[in-house]
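As a starting point, one isolated chain is supplied in structure tokens, in the form predicted alone.
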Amino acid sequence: MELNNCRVLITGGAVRLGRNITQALLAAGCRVCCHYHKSRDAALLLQQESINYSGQLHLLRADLTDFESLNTFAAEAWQVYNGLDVLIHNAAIFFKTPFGQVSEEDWDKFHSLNLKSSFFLSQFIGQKFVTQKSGKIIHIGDAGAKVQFPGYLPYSISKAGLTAMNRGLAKTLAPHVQVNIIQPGPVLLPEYYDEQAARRSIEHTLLKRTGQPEDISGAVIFLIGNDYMTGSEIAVDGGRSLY
């Protein structure tokens, strides 16, 4: 698939890793529909910066956990550029949930955003991809899907579900739609991590260092350009999944 003028919807594309992916897409000449929810200021700043890139940017705000409005959001995103070529599931939440203290609300938060919204967006847009006989879905997963984090079990389980969904969608939407997942390791560590937590994350990689956002956005660009991969898991984790 050609990157220039490629029509992309990315969720959570205004901050952190999503922001870097959005910038890489714009630099490659893509027409990007960037979803955001609470990060309005960051989204508007990104819009200002977009004039420096060859691609186009359109902002679209939505609460992806609001199931009643999810299809409306998907339909609006589809109309921005009169169709889409790529759907990138990036929006997610991550916070510590020590075992024994996990609430039902915690569980629902992780699965509603990290897993449920991704499935139903994929269902809506994936069917349109099948009709047009082309399209790509890229999930941004986590090394924790395979190497579960004891203090973050609901999060890890939601990402494991995303990994299973990746394989299922690849089978369901074949042969015209490619579906793949990128499994990042420690990249852009959470701001609330103290020195001990950061050091532990690094020590649990084989390369003994954090990755860069460009490592992930580069994998996204690669998957858009490659037309003979589906159902694949790309570990960009510094060896975290082998530790």
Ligand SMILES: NC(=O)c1ccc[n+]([C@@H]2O[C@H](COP(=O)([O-])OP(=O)(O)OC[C@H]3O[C@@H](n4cnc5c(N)ncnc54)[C@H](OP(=O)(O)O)[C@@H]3O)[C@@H](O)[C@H]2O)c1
Second form
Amino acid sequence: MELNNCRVLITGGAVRLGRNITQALLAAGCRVCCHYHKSRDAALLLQQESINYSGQLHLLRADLTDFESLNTFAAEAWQVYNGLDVLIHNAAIFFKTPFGQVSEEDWDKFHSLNLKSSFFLSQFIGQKFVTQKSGKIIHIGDAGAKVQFPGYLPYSISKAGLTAMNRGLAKTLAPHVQVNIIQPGPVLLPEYYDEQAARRSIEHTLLKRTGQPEDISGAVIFLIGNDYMTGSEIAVDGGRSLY
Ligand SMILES: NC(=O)c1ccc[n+]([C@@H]2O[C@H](COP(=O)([O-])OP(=O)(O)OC[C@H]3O[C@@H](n4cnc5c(N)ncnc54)[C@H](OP(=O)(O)O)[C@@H]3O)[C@@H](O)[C@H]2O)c1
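Please give the corresponding structure for the form predicted together with this ligand, as opposed to the form predicted alone shown earlier.
What follows is the whole complex; the chain from before opens it.
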């Protein structure tokens, strides 16, 4: 697929990894519909910056855990550039849930955003992709989908579900729609990590370092440009999933 003028919806595109992906898409000339939830200031800053890029940016706010408004959001995003070519599911939550202390509320939070919203956005937009006989869905997963992090089980399980969904959607939406997942390792560590938590994250990679946001956005750009991959799981994790 040609990147220039490509119409992309990215969820959670205003901060951290999502922001870097949005910037890479804009630099490649894409027309980006960038979703954000609470990071309004970061999103507005991105809009100011966007004039420096060849691509275009449109901001769209939504709480993706609000199931009732999910299809309305998807329909609005579809209208922005009169259709879409790529859907990138990046928005997710991540926090520690020690076993024995996991509440139903925690469980529901992870599954509602990391899995359920992804499924229903894919259902709405995926069907449109099938009708137009082209489109790509890119999920941002986690190495934890494969090596389930103790202390983060509901999160890891939500990402394992997303990985299963990736394969299922690849089959369901074939032959004209491609669906792939990128499984990052530690790139931007959570801001609340102390030195010990950060050290442990790094020790658990084979390359003994964190990745760069560009390692992830580069994989996204690669997947948009590649027309013969579907159902793939791309580990960009410094070897975290082999540790
Ligand atoms: N950072 C890493 O090293 C790393 C490693 C492995 C996997 N990943 C995966 O990569 C992706 C990005 O990671 P990150 O660390 O950059 O994420 P992050 O900082 O945790 O950002 C999460 C994003 O999710 C959005 N979000 C949170 N609650 C939402 C809600 N209720 N409705 C809609 N959007 C909501 C946030 O939007 P607002 O800020 O606008 O509220 C934000 O853009 C995630 O899927 C994550 O699981 C990241």
